[in-house]
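Only one chain comes next, encoded as structure tokens, the form predicted alone.
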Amino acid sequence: MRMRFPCATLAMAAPSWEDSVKSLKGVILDMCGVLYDAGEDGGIPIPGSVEAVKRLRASHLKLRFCTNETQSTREKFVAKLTKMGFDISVSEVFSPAPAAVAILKERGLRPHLLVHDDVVPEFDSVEKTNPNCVVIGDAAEKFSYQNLNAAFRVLIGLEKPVLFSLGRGKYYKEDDGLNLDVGVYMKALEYACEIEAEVIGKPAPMFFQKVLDDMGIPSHEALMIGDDLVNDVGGAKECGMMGVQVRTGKYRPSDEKHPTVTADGYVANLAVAVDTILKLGGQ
């Protein structure tokens, strides 16, 4: 049986990520942004990241990855990885659908989906007649005014309308520039039917719990290495662990000006983060 350790956050001023590394146990790692950059062509590894994840697996770091990633499900995702040469196994990955399918199920919720058509058969054991309640995710071009309407009737028709929202990024990067995310047209259901979105993804501290729940370590102990501030660092920090921006992705320099969120430590890529992480742990 795993033990759990609360997400906590952290009262006063941490030693720098560096200085933490010794007493590591477990990293976790963004995708998109970190180890590949997103394309039509399903993306290019981040030059150095595949041997990235190869030192850290074989390392004693505990090493899972953590993606809001919901344009298709997590065995296709998985499998586009593994022919970018990346040692990645389903289960380590932890994304938002299968988190919003749990829920769904233990409150009894029937949902009107407006995700990527990719990732609908993650919702295939779930109920959809008569929806009491709407899950949204990245659904790129299905975005459109039409079902972005469809959502909002759904909602503005129930007495308490239910909104879950798989992750709340503005935007992520492809390889042509950056692409608006599901955190836009989430606040735009939020703003017309004057409710709150639950998301389910990071930076949700419960998102983040399960992931240190499967590692079985406390969160002081781990590591998250992103390219998104607010919800990839931001999210972690608040769980109580490090957090490292990589200036890759969608990392902009007004990244490191942000008035609400610091990172613990910036580097150049995954491999630079990698090499400092084994360095200085003795490996």
Contents of the next structure:
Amino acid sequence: MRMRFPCATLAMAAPSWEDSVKSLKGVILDMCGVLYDAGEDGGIPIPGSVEAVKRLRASHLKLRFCTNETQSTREKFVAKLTKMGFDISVSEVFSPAPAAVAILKERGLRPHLLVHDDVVPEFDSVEKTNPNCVVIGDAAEKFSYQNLNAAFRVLIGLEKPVLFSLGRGKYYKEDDGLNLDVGVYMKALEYACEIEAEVIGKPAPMFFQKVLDDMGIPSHEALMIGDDLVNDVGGAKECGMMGVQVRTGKYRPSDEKHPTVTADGYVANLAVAVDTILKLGGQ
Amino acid sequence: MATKKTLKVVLIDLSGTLHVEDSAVPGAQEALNRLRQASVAVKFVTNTTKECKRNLLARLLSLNFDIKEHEIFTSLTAARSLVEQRQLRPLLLVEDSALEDFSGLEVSEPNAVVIGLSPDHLNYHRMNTAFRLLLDGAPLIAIHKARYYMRTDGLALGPGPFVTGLEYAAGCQASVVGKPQKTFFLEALRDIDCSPEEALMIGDDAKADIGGAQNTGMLGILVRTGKYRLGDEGQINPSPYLTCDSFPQAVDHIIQHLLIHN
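Now that the form predicted alone has been shown, please provide the structure of the form predicted together with its partner chain.
Full complex below, order starting with the chain above.
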């Protein structure tokens, strides 16, 4: 027999993320907008972030980095961060292009690529002649009408059009303002061809799961810290992780009134988040 | 006792109805003359985003149609009207050949985005500029939202995909001004003193021409020329007031059944 409880008895406050810190086993950090901001010479570290990463690394917590960066290979990207003073290695970084390569090979797909020139090398091992799918990434200037039309023609000419989008972000922060991200062009091609893209990268659950598997911890013992409310925080929470939004990078005040995604916490920046984690986690 | 409706204006589609590419529909010029003699106002309506009125007029005149420039109402005109009504300063993502129809508008320090089919303008940099304006609250006006169209070298993206992308990026919704939007048809009637119920649309596109017009309260006559395909009349609800072979037969019907004669 099912018991019915009056609503009042269930109206307890949900535990805040600070309360849950003690049971944390791993932290996943978004990179652009959390560690650094785009700018001259590859980027400018966000104040306190270099130190914050060092402190996390020295703690008992497992640490991984999760980015939707598709404007360069992981090696080049990590080298850029090392130059900024960050202590990071390639094996700790999860990005969409390697994940896409694995999927393409698994499914015998040959991609027409509309991606940034600098990330093309990640696809070197994949057959590209006679394409039977399209992969789009953050191609920036390469998102010309002509290039989009070429991608569109590949899709519309396929009996079973398959479109992979490396992420589905709306915009990201550049030094002079916000710039259109891959999600915008994913939507454009979806509309043109009346199809739905498969997203590789945040916020796809499979992408987060790979990181959790690598850390060997269940989702409820992991915390994602990011500047993108929907793709970082929302995506992480969908998987059962905690998600905290930093007020740096592409953050906008309206994010804290989002109709569908509520972060477990909103903090000024990574340094403050790590302070909280280490203080309350008993470190 | 049945009384004849007082029809005050006939809206006539251009491509596919009066002409198909560079050939006039047989008998169309003469039918237009008969319609004019029947003392009903005429207006020519089209969804073009690439051609300014002057180019459209030149083609029609070369095919011996009796048409005046001020009688032509395009989706570009509709966009311009909306911009003027709302006193906006538009960023125009519109083909150079169509910019002429926006001349005279204030475009410095834009506070609105107008987007049409314009391969030259839909590059990343211009899209980004448009996006940043939209984020600031600028309204987005779309000439129309076609997914793609046929070019001589194959299918090509229409403005629709780019409008959809910007709507997603900025979390906004575009005001679409072309057929089959109600606003297009109402705007076409604005300078004629009549209600939609006193108007009739003749066109070859069941959904955009007839469906759109009837949705506004006008009558619609679907002609079997241009892009018409067998069974199109069944694609809209309610079905067209009348479906006939071509423009001259539509004019015959109007004169015999819909106009009061002295």
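Positions refer to the first chain, counted from 1. What we label the rigid core is the largest C-alpha set whose atoms superpose within 1.5 Å from one form to the other. Since the model is a prediction, treat every value here as computed from it, not as a measurement.
Relative to the superposed core, residue 39 undergoes a C-alpha shift of no less than 2 Å between these two forms.
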